[in-house]
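Listed next as C-alpha cells is one chain, alone, in the form predicted on its own.
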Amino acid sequence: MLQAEGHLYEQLGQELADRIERGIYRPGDRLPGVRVLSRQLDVSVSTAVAAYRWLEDVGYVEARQRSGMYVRQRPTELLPQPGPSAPRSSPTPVTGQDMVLRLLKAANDPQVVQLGAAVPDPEYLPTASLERCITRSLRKHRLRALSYEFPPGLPELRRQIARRMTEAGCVMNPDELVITNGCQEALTLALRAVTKPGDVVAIESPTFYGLLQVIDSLGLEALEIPTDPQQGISVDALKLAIERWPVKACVVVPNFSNPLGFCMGDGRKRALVELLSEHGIPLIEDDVYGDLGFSKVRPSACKGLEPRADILYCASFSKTMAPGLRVGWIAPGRRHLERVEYLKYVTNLATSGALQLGVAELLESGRYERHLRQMRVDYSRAVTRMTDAVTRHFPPGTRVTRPSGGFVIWVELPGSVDTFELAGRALERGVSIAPGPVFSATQKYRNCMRLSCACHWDNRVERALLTLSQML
C-alpha cells in the first residue's frame, strides 16, 4: 500500500503519471476502472477517483462518456509563447470596434461555435444554486426585491463582498463599496470620476476591448503600453510614457489579464503603484478574473498591497456566477466615493434589487466558495484542452500564451494572416473567434486572436478548430 504521507490521491496520481511518462500506459490506452485500481493499490474507491481527477487536471488523462479514463494524446512539446508587445508610443483615439457587436450577436446564436466572446458556458456556472437563492430571496423579501436599491447598493451584499475581498488582501468597510451593473459599468464610473474628455489613459496592450469602448465613449485617448504575456505591463515603458505624455489615469488587469492571462507578481504590482503614486495618477484596477487562478492561493490585489494609494478597484460576478446577472462593484476609495455614488445614480438609478438579494444569499450560504474551487479546476482543464487542440491543429510557427488563471488564450499566428478577415470568413462557416485588432486602440495584432476555452466541449468544437486550421 502507498505510504500515508501528504495527499494520498496525489501520490497515487503521480505514480500513474510516472507510468504514463515511462510508456507503460500509452496515449489512447484505457486505464483500469476505479474499483480495479483501488483493489490493485489497496486504496479506497474515493481515493482512486480523486487520483484520476488529479491526473485529468494536470492533463494526463481524459474521461470518455460511458467508457472510462484514457491516456490523453499530449503534444510532444509546448508551443512557444508570444513575445512582449510593441504598440504605438503615442496617445490615440480608439478605432475599429465595430466588429465587436457582430461577435456579441454571434454569442447568442446556438448554431455558432462560440470561441470568440469570453462568456462561460452555463455548464461552468452555479445556475441551480443561483436560481434557488434568487427564488428564496424573492419569497422572503418580496416588496424589497421590487424596489430601488439606490447607491451604494444592498447593505447585505456589500457586507458579503467586503468579507470576500479580504482574500485579496483588501480590508475595507462595506460603506466603501458601490454596487454596479457589472464590471463594465464599474470601469466606466471609475474613468468618469477621474478624467474628462480629451484626457490620456494608459492601458495594457493588448487589452480587453470593452475597456477600449469605454474610453471611446467618454472621448478619451488611449496610450498603449508594452505588455509581456508572462509578467504584465512594462513599468519602465509606463514611466517613459508618463514623462512624455499627460497621463490622467492608468487601467490594468493585474490578475489573469484578458486576453493574455498573465498574473503580475507582488513586486511588479508594488512598483506600478509606486510609480503612479509618485506622479499623482490614479490606478483603475480591474480584478474580474482574480478569483479564477489555477493554484490554491488567491493572488493579491494592488489595492490590498497598497491600501493608501489612489486605486479604484473594479470587479463583478460575471465570470464566476453568471454574465447575465450584471452584478459588479467598485471600491473607489474615500477620495472618489461620493463622486462615484452620484455618477451611478444619475446614470441608471440602481442595480436590480432582486438580483442583489439573490447574490447576497448565495454568498452567505457558503455554496459559492465550493463552486469556485470546482470552477478553478474546470477552467484549468478547459485551457489545457484548448491549448492541446491548437497545438495539434494549427500550423508551425503558431505561438500560444500559457495563462495561470481565467479561461482565455491568446494565439499568435505565423506569416501574414489577417484575423479580421479570418473572423469574417469563420463566422460564415459557423465559428466565432475574437480577432486581435479589436484588442488594440490602433488595430494592431492583425495576426493574433483570442479564443475562449470555457465552451461546451464536443465534436463541434474539434471540427471548428479543424475548420480554422484549414482556413489558415
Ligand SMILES: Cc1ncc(COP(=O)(O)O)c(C=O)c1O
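Positions refer to the first chain, counted from 1. From a predicted model like this one, the values you see are computed outputs, not experimental measurements. Throughout, rigid core stands for the largest set of C-alpha atoms superposing within 1.5 Å between the two forms. What changes on going to the form predicted together with the ligand:
- Relative to the superposed core, Asn447 shifts its CA atom by less than 2 Å between the two forms.
- In this overlay on the rigid core, Glu462 has a C-alpha that sits less than 2 Å away from its partner position between the two forms.
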Given for the second form:
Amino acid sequence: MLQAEGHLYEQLGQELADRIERGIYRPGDRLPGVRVLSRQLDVSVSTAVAAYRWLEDVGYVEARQRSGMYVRQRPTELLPQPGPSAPRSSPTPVTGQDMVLRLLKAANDPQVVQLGAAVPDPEYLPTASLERCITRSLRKHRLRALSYEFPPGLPELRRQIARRMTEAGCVMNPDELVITNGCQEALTLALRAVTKPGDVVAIESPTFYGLLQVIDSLGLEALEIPTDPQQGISVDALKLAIERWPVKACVVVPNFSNPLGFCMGDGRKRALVELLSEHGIPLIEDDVYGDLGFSKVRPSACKGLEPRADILYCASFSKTMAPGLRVGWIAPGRRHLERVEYLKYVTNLATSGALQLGVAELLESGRYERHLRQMRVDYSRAVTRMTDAVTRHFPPGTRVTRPSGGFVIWVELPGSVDTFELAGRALERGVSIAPGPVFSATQKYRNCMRLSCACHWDNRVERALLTLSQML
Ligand SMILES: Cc1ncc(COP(=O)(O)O)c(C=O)c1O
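For comparison with the form predicted on its own, provide the form predicted together with the ligand.
Every component of the complex follows; first up is the chain already shown.
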C-alpha cells in the first residue's frame, strides 16, 4: 500500500514538474493549494501534500510561510565555466582506459543511476518508429536483409545519408560514403587509413575516451592540445605543436564536443583546416553530435566549409536513433576511399544489412526529421535540468560547462577531489559517473567529471546527485 502511494505521489510530482518544464507554471508562480490540487487530480489531500514535498525535495518548488507553494526561480547565479585546458605538451601513449570497461559493465546494472556513459535513455529515442521501420523493411526485403551487405554498404542508406549531409554543407555523392559499425569504427578506419603504429595524433583535451581507446589499440601516440570549453581546440597551440612534433593526423569533434559541448565557429573551423592543409595533415572530423544543437540552425561541418581539404568525416545514428544499431558512416574523401573500403571489408566484412535497411526506411519515412526536432528540445531541457541540480547541490567553487548541443556536461570540482576514487565509491552506492582522468591520455582532470543528462529523470536522479554532493 505504502509503495503504491509512493508511486502515485511521485507520478503526480513528475506531472507537475513537467508542467513547470513546459512553462505552464513559471518561476515565481503560485501553485494550487493542496485541497484544490487533490480535487483537480482526484487524489487524497495527503497524496497532494506528498507530491508537493517531493517537488520541494527535488528543487522545483518552495514553500513560503502562510502563503503556499511557489515555483522556484532557476538558480540566478550561473556557475562559472571551466577555463581552457593546459594538457601535457608532448606526445604520449594512452594509459588508464581499462577502468572504462569496468565502469561501463557495472553501469549496465538497471539498479544503477546512469550518469556516466553518454548513452541516452530509450525515452529520448524513436524506438516505436524504429521498430516499425525495421519490421517493415525485413518484410519487404526478406532475403536481402539477411545476406552480406559488403562495403561500401546499402545504396539506399548511403543516398539518404548523402541527402542529410547537405544540412551540414556537405555536397556528397553516395559513392563517397562507407557504412560502418558506428562512429567508433569510422574513427578507427580513418586513423588506420592515414597513420601507422608509433605515429603522433593531435586531439582535443579533454576528449572522449572512445577516441583514446582507438589511439591506444592502434599503437599511436596522443598529443593533447589545449582546448577552450566555449571555443574548442586552440589553433595557435596546435600550430606550435605541429612545428615541434611530427603530427600525422588531427581528430576533432567541432560540433558539440564530448565532453565540453562547445561548437566551433566557422572562422575557427576554417583556420583549423587551413593550418592542417598547409602542413599536409589530414583532419578526422567526428560529427556524431552535429544534428543535436539547441538552436534551429544546424552548424556546418569542416568538410562542408572546405570540400577540397583532406578531411575524413565520421558520424553515426547512435546519439539520434539508437546506440545499439551500430550504424554509422565515413566520408573519407576520394584519396582515402578505396583504402577505407578495403579496411572495412577486412575488419568485419560488413555492417548488418537488416539494420541498414531499417535505418534507411526510417530516414525515408520523414519521421526522423520530426523526431530530431523534438529530441533537440528534450536534450536541451535535460541539460538545463541537470545543470540546475548541480548548481543547487554541489559545493561552492564548482564550475560547469554550458553546452550548446548534445547532452553531457563537464563539471570541475573545487579543491583536491579525486573523481577516480569518487566514481568507484559512487558505484558502490548505485550511481555511475564518468571520472575526468579517462578523458585524457595521461589521466589528467582528476578533479573533473562528465555527467550525462539524457537520463530518465525521477527522484532517483536527484537522490544520486545528493549522494554525490555528500561524498564530495
Ligand atoms: C564524440 C563521440 N564520437 C564517437 C562516439 C562513438 O559512437 P558510436 O556509438 O556510433 O560508435 C561517441 C560515443 O560516445 C562520441 O561521444
